[in-house]
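Form predicted alone, single chain, as structure tokens, below.
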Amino acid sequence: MRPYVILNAAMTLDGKIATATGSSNISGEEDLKRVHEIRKDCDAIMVGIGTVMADDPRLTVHKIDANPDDNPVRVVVDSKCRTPLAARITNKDAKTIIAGANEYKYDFKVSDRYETFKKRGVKFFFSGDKRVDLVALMSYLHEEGIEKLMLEGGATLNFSMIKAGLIDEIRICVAPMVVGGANAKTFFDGEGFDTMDEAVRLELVDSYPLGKDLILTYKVLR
């Protein structure tokens, strides 16, 4: 058993979620409120360590009317246990789980950073050798009572999750802009598939304009 996973992101018309310099203010205010409505509706929200290092997100519900109980559990996929002590995702605004890989478990668990995180109430889950076993992580999160999870990337984690068959739904905000850039982050990065025959198939189930943006919802086909 695992949570129902919704991947949500905003991208430019040419599929970029950030420029080569890391600029990622893509969608409008209406879309930001939509994102926080999804957060409020989910039991957990998950990002990769790259997103934490680049954006230092809070991952709480704060763009709409909400109370502290509406904040989802925050999950960081951080194989090498690099989450900074000052990361806002580890504050006490909501519960936090850091998922690391077994190769880095011992050194991290005897470090001062580990003890500091524990004092803040941060929980840890270790799996896999050098990289987090995402299937095992999803099973663990389900055991923790998480039935619906919102995935906010980044691009490498997005691909790893969809390749493993762990995404059920994709909700994407397409902004009417083009940025280009060979080194700009795309919606899905990672190693990719070798052929189009291997590509994950989707079914469009909803679409509507939101301000200047376009919202698309896809079901992931098995």
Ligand SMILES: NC(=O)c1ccc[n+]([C@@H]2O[C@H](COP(=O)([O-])OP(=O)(O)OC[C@H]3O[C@@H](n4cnc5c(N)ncnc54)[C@H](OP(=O)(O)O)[C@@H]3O)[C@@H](O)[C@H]2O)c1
The other form holds:
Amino acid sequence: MRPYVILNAAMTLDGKIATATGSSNISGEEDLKRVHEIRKDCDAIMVGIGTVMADDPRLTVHKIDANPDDNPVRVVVDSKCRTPLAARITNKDAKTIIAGANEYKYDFKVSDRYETFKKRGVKFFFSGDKRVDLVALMSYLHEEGIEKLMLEGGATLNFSMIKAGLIDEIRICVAPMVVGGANAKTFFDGEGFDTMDEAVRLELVDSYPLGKDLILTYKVLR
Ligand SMILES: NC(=O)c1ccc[n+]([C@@H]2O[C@H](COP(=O)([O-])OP(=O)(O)OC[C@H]3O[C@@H](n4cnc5c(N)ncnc54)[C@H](OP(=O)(O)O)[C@@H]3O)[C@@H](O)[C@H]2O)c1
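To test you: the structure above is the form predicted alone. What is the structure of the form predicted together with the ligand?
Next comes the full complex, and the chain you just saw is listed first.
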């Protein structure tokens, strides 16, 4: 058993979710409110360590009316437990789980950061050898009571999650902007598939304009 997973992101018309230098303010105000409504509706929000390092997100519900109980559990996929002590995702506004890989478990457990995080109430889950086993992580999160999970990137984790068949729905904000850049992160990076035959198929189930942006909702077909 695993949670129902909704991947949400904002991208430019040319499929970029950040520029090559890491600038990622793509969503308009209306879209940010939409994102926070999804957060409020989910039991957990998950991001990769690349996103934590680049954006230092809080991942709480704060752009709409909400109380602290509306904050979902925050999950960082972070094999080597590199999450900085100052990362806002580990503040006391909501529960946090750091998902690491078994190879680095001991190194991390003898570090000072481990005790500091534990004092803050941060929980840990270790799976996989050198990289987090996403199937095992989803199963653990479901056991922890997470029924609905919002995946908020970034590019590398998005690809691993869809390749593993762990995404049920995609909601994408397409902003009327073009940034280019061969090194700019796209919606899905990772190693990619070799042929179009291997592509994950989607079905468009909703589309509507929101301010200057376009919101598209897709169901992931099996
Ligand atoms: N526009 C948007 O909506 C949006 C949303 C989110 C992020 N972003 C942007 O996306 C960029 C970050 O993307 P990113 O690709 O660099 O990083 P990412 O996808 O956030 O994190 C990737 C990292 O996760 C770790 N990881 C552990 N297990 C994994 C697994 N099984 N599969 C995949 N990753 C695993 C890996 O690091 P370890 O091996 O060290 O664990 C990997 O390098 C930032 O620029 C951010 O601004 C944009």
